[in-house]
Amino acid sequence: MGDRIRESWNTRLGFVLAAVGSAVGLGNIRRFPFQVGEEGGAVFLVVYLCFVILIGFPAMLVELSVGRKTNRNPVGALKMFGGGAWMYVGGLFVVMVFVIFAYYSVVSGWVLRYFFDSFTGAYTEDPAEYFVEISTGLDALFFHAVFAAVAIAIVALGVQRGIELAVKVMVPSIVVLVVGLAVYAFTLEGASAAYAYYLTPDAEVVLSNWHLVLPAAAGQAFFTLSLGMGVMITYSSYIDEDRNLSKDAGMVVSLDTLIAFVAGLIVLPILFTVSDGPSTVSGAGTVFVSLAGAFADLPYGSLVGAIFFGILALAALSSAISILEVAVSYLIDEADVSRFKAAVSVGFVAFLLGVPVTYNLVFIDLLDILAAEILLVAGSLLLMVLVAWLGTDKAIEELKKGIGDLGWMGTTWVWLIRVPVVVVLVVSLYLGFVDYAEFLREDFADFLVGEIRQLQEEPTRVSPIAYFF
């Protein structure tokens, strides 16, 4: 490195708010409400709350602990606290920022899409047909680009005066419009059917449904708090002083499921009102098409279309200029590149590998279930052994700082990652590669197969990119 003055956050509430606004992401308000409804709502919510704090609390302060205590980007931190081979590891989460910045980037355009058209109710008529014709092709491409071009802009304006100003808007205007929404959906018609189903467990949902209910709410509490792909560990590097890591820890986690629970009391009580609740529940793309057309029959659905899509679009970019953060960050420590040259390759390249997502979607399950339950398993698993069983003293060490002598509570904390959360990351990985291999030899298998007997009927036809003219 050269002699640039390494950045650093303003306030420890910048870095707070970063670090929810990294958490808080399309998985907390898309996602999680959907989750629940396809898992059995009130029990894997408690399930998820379970694991929220006996995994996601535990592992969230093993990247804060590592990234403050070396003031280095991912491969940096893991070569300083691990050795010289512990760095590809940290390449690996480096690797994992352009594959799902690829796929969320798009995913995040249609939002941008879904909020302006709110004001002219176009998806509204037709929710289906109208998700089929903007998901693909060239408005796609548009608008992933739009999405794109404002992360990068951010990203590259620093730590201070792009992020950290960022977030301090977002993050409070995505608290008070969530809170705003609750509200409303409290008057609607079937709140009171939703709020059973949300908050009264059935115990025999998890008896009948375990093998199901487990792993995905262990999947849900360890992916919404951006574990597993060096964010925090990037965020945590840019602390100057020695504070409390786990109030931080604490304060991140407790607002990121605040947040994805007031989630699911705005989705709910919306689809039971239009709808049998949760048997409207089903697939990745659920909330632009059910949603989309319950908006139709709400009150004031217009209004409410906007500020819902309004929180999505907030939410997806503070949680892409954290994924982007960890491989800028990379190239500015490491190579000593510039921010901007670092932020605006790091950005086009990953929007370059977004562009096939545009022509057809099976393409976000490709890389979607490649990085979230293959490498960021696989990183994160990595990560708990070098903490837990080959680096223990140094993080005990860097968690002293701020609090004190931590007696029975490192002890408990140490043997949390050793035996919990390494064995719920390994039975992830491996249902996570069984999950992979299913979705290769069927899904992705009928893609190239429809694809070649569309080359073979249309010769001339000799490029996707034909699709988009």
Contents of the next structure:
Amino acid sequence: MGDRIRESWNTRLGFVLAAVGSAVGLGNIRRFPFQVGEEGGAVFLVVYLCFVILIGFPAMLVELSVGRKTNRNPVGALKMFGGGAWMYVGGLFVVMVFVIFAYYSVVSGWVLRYFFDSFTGAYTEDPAEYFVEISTGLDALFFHAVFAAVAIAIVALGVQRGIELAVKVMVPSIVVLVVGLAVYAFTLEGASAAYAYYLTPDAEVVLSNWHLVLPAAAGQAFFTLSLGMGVMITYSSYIDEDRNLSKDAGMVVSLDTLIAFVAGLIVLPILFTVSDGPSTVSGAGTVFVSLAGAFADLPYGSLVGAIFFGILALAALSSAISILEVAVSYLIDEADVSRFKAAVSVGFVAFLLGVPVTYNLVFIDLLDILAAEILLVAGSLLLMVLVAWLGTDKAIEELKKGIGDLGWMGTTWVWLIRVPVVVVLVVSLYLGFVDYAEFLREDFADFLVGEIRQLQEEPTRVSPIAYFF
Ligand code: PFF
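The block above covers the form predicted on its own; next, return the form predicted together with 4-fluoro-L-phenylalanine.
Okay, now the whole complex, with that chain kicking things off.
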């Protein structure tokens, strides 16, 4: 490491807002409400809350204690915390930056496009056709580039002048707008049907499908809290010694959960007002198509559409910058690269990896299932083994700073991460592999067969590049 002074947050609030900004993202608004409605309403919600409190919160404390103790990027942090080979786990986190950012930025690009088109009403005429138009090809590529460029610029400006300043504007705006839209949604005709769909407890669904519902709840908890890829290690490496980490983690977890819950109170009433509710969760575009269609028929629809996609864009941006920062901090700490160069090169490579996604949406699933169901889970699992079984003394020491004696809470925390958290992660990882194998065998194989057939039928179509022009 060079002799450059390491950056830090300017204010106490800066760190919490940045962590909340990372946690609150596309996952909260695009996935969570539909998951709750489909997988058992209030019963799913209770299961999910248990996961967040008993699994997500302790796992977040693990990342925060490692980050603050070492004041390093994930590679340096794990090397320092566990020694030698552990730095490869940090290396895995850096690889994940590229896997996740690639598709996250393409989907966020669509969000930007929808935001701008809320003012022209372009998506209202034929929402399904519009989605097909904009989700792939040059249009998608352009907005993917714009989104990536904004994220890169914020990260390039630094921890205080870039990330902290941005989240201080973005996160409060998200909260205010989300509350505003929930009040609007409450006045809609379909609100009561939506609340019933959202919250009516259906234990049957959870009990009969527990092998699907439990990993879904666990996976969503890790993804939405940005755990398992070093984001929280990186962000907490910029904070001071005297902070109460459990209070900070508690705030991040509660705000993230609250915003996901309120997102359901917005999205579902809107869908129930114009139709019989959401048709299906599957398919990357379903939410876009059904919501865009709904905005066409609602009172003040285009304004509501602009606010909704505006919230989604802010949430996506504040998550995307945290993803980039993991690899950027690695290059700055370990390779002594300037922040500007690090941000531009990491962002550019991640952008390039997103290009295939704009060719065919099957690549979203290829990357998303790999990341959310395998890599993040494996990353968290390795981290738990390191901290919970090999390094509890150091972690407890770190947590005590800013809190004082932990008493029974320290022991409870250690046993939670030693057994339940590890068990949940092992089971989820196994199910993640099964799910991914099925996806590769079916959807992805179909895609490849289709491509090969097309090439045979149209030999002039030399490469996918032709698709863009
Ligand atoms: N937490 C973000 C969301 O819910 O959309 C996504 C995310 C950000 C996942 C950062 C992982 C991560 F490291």
